[in-house]
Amino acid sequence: MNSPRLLQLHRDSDGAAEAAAGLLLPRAAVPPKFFYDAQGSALFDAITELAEYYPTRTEAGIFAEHGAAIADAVLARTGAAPVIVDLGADNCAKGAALFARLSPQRYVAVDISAEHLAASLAKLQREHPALDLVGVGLDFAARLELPAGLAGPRPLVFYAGSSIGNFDPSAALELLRQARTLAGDGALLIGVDLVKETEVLEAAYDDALGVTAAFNLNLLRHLNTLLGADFDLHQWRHVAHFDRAASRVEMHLEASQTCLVRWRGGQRAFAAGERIHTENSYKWTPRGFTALLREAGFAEPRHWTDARGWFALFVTDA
């Protein structure tokens, strides 16, 4: 049996200065990548099981219905037995679901949450003992670049779950340009959440069980570890709303009382009602995302959606 290779290109401490700078902005904002310590990754996995969280189920439904056509479109570009590079691989479940149709020669799972990734790959190797598995601990928001040769000349770059929505349109364009370079002569397969009714969107980010609230609050617990901060989680509450003009769901943490937060090398007083902006999740139209892919240099985007038009999977050459 093979063992997964693990390449650690990112250390948790690398992000400390960025998180602290975000806390000191006039409108405090900490990027969503700081959700993902091992506990945050486990909470995200729980979110994907919630009744309100339609993206994971809807994306899987599109694969179930159109998997053969999607695989044909991918293999026409990559050739047989591609290297799959899974960006934000999390528990690797979506990447592994591609194995039956694509028979990859190597699976490269990339994630900032390296501890969670290592555990997921160890489990995956037991299920696929002969497959070449590589885990890369990387913050691709800083730069999406892999060690030479790892992806090969014609990989499939796979970016599922509409994580691209965490980037504002100009940052998404920059990340897609880097994905295009990484894809070389291969292909990109990317999941994109679409504009829909406000109630559906807001429920998906504010579920009745409070799992998304816990996921959001966990960011403060992560900052307590990362920065030596003293956030008291009882003083903060989860807020989510859809801003239709900006076409994005926003998540915030709101102070329910005045508080002074200290961390190594800094501090900030928050007034009651003051917020920390923790996530944007942009919702696209098929036409808008097609235009973005073209602007990033992808020539012939095709896409498949579910019957309700809630989610889309795009395949495009590089």
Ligand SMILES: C[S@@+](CC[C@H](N)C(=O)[O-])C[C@H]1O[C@@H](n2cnc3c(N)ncnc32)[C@H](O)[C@@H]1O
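Next block: the form predicted alone, after the form predicted together with the named molecule:
Nothing else is written out below except the one chain.
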């Protein structure tokens, strides 16, 4: 039986400097990648089970209904037994769900921490003993580039779960251009959350049980660990709203009272009502995302949606 390989290309010190710099911006902002320490990842897994959070089950429903056609479209572009490069792989469940239809020669799971991937890949290796499994710890929001030869000439670059929405349109375009380079003569399969009613979107990011609020607040606990900060979580509250003009859901943490936060090498006073911007989640139309893919250098894509038109999966190549 093979053993998974783990490559850690991201340094935590880089993240600490980025987070501290974000806290000192005129309007404080911390990128959503800082949600995902171990506790944050567990909370996000719980979010995906909530009644209000439709993206995970809607995407799974599209795969269930159109999986054969999606696989055919991928294999027509990659050839048989492609390398799957799974961006933001998390617990690897979505990537592993492709194995039966695509029979990959290698599975490359990319996430910010290779250690976070280790247990999932070990379990996956037991289930697929002959498959070449590689975990790559990489902050691909900064730069999407893998060691030479790892993806091969015709990989499938797989980016599920609508995380492309965390990037503003210009940053999404740059990431897609890098994905185009990585895909080479292969293909891209990407999940995209679509524009819909405000009440549906806001409920998905501010659920009745408060799980999303806990997920957002956990970012402060993570910063306390990462930066040696002294955020008091009781002084902050979760805020989420849909900005239709910008076509994005915004998440913030709002100070409920005046407070001074200190961390190694820095500090900031927050007034009551002042916010830390923690996430944007852009929502696209099929036409708008098709245009973005074309601008990034991809060919005219195919896409599949659910019956309500809430979510889409796109397949494209160069």
